[in-house]
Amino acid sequence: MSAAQNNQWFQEIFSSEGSSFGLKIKGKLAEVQTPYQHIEIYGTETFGNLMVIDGCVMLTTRDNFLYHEMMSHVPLFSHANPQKVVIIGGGDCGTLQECLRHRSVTEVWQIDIDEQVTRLSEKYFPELCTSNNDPRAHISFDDGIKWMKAAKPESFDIIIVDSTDPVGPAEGLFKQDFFENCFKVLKKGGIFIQQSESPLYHMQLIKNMHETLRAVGFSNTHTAPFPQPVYPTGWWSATLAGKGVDLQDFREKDAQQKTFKTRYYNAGIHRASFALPEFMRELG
């Protein structure tokens, strides 16, 4: 994938699927060089703000609440009980906003590598930052492929990975041995949730985390499709693996009288995430 601007548009390229997808802009607010990645943020006419690394979109002001409230309600409400989180990525904090609104939830720890999202969010995207104080989050700037190395066995309830594509920084969320410590740091009826690409464009990717996510010892996985407008094809997806539990079986009563608003997620949007079209449907 490729970016390409002048001084109206904003287009990510995608050459090796013949598409494009481009946003009118009005102008850049803000670029920044990591050690890690390349930062950009731009004001759009008609999306509010954009966050662009290494090329790719992350987020806008428009459309974020698609993806953050499915990469943290569907796994949460499928939980008997969840009071310890960990996010690894998610430095925008849309996800751990979303996290915190459950009453059950105690602690979410958020380990991001690179300070510069988060601090880019916490001026350009403040509405998903409301959250960063609450006392119950822990932001940790830190290799989350590292961090869950270290993390004490059977200590999380849930593991949210909101990475990046696999490439560069995220490239090794989406390794045998990242799921293994994944599988190892949960607790028995844990569920791991992973953002996992385009079902269009990616299916490959996502049959392989299946058998991979299997062979490390989740017990089920589900891919569960979003749209998602920014993304390529406009169409996402997040792979689900629950630790001897069946990920079918979610808390849809307490979904359907859940004690704060969501601009997407319902317990009916939880429940069609599990059907699947029928390319899909060999993933299980």
The other form holds:
Number of protein chains: 2
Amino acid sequence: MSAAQNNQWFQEIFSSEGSSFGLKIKGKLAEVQTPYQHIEIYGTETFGNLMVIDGCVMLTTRDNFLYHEMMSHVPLFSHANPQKVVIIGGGDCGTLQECLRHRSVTEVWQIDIDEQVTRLSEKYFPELCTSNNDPRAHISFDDGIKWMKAAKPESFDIIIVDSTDPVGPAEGLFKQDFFENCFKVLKKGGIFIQQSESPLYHMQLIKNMHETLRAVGFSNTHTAPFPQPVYPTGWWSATLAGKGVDLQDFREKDAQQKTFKTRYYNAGIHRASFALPEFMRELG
Amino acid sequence: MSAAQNNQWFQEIFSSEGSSFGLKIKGKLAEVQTPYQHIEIYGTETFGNLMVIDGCVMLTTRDNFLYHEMMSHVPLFSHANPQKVVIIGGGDCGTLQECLRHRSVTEVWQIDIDEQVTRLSEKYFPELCTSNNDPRAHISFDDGIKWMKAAKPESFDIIIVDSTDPVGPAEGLFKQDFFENCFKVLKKGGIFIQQSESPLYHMQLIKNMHETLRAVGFSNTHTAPFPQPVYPTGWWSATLAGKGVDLQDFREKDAQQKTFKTRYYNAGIHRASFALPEFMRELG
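Just the form predicted on its own so far, so send over the form predicted together with a further copy of the same chain.
Then the entire complex follows, led off by the chain already shown.
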């Protein structure tokens, strides 16, 4: 992927898929080269602020709610009693905030390799960072792959892998070694979820994830598609895996009676995210 | 909206929303100025052929199945016994072809104002035009608004409005006069469906459609969102209205046992399309 800008537009080009997406910008607000990646923040005309990492759109003010709500509330309402949650990646703190809306949750660990993602989010996406000082929030800047390898077995209820694309620092997050460690770290009945790219562009990646997650011991797996306008194709997905638990059997009544506001997620959307398009049904 | 091309890319710019979408092209295959609009056909690197009308992406070979399957199978499986269908617009013949897969259907009328859309589709999207010679297909090039005004009351089971955006020739298709005539032309138990733009960009349009459809007599209305990568935001919708019929009550068993292949639509996706995102629930 590569990016091109002129005075008025930020544009992301998905070279391998021959498509591009652009947002009209008012100006560049920040640019930081960290030891891990190149981060830019733009102000856009109509999508609020925009974070770009290594030329790829990460999030905008306007539409990040779709991704963050699906990455958090689907796994948490799929778990019988989610208490301990770890987010690998997620440095913008949006997923953390959504997880902390659940009253059952006692601890959320956020392990992002790059502190600058969080510092820039605090400044340019403060509405995502309102829970950073919650006593249940544990924000750590560390290598998620190493962290998971070192974590205590059967110590977490939920693992959320909220990463960038499977190139660069996030590549190892799509590999069998990492999945094995995730399986080990989850308690019985635990739920794993990982962003899994576009159903239209990345079916091979999604298939490989299912196979590898089952190979390391997860009893069942499911890919939930959802809209995400600023990502390639505008159609994104998250892949779930259960450790000895049926993913279809979510706490529907609790989701219907949820004690917090959302903009996309609700019990009906949760149920609907288990319907697979015909061309994805081979995932089982 | 406006379009810009260079040697390698076709780009559509959604000025009012400050976003753009592009496809890498191999070359321009055709360009026609008709009495109604400007039509271009491109060959793309990864999306097959691309039809553009007045600078707006209409369809590509790769992803049109999403739109065409939702615009046809949702209304047809929502009807108890769909026999007579009329498509307003739909000149590419993709919706026509999907409707004719239903064995109960005895007649499908396709009323597009611009013959050139169909002629270009026959040449550049032949896979959408395989049913054009079906004896049940009645392809007419006429003004859909006038056609509907002149049509016999209570003569059709299904009306599908497969139009361009609500500017230019299609503007009148989003107005109360047209909806009144559609209501009149449908039999009792009939179903109306119209493409209704992006849930993220066009909620005001969608709300207005619901209000107007109910004002002219439809007993209930629903907007079904679905992915459509080449349209603005990659997230599109169709709005349904029932004439004295509950839209939720579709022929689920028949959809499960459908006698033809699809790539997106199935009974689960149909059911899922009735789940409204939280921010759309005000539509009721």
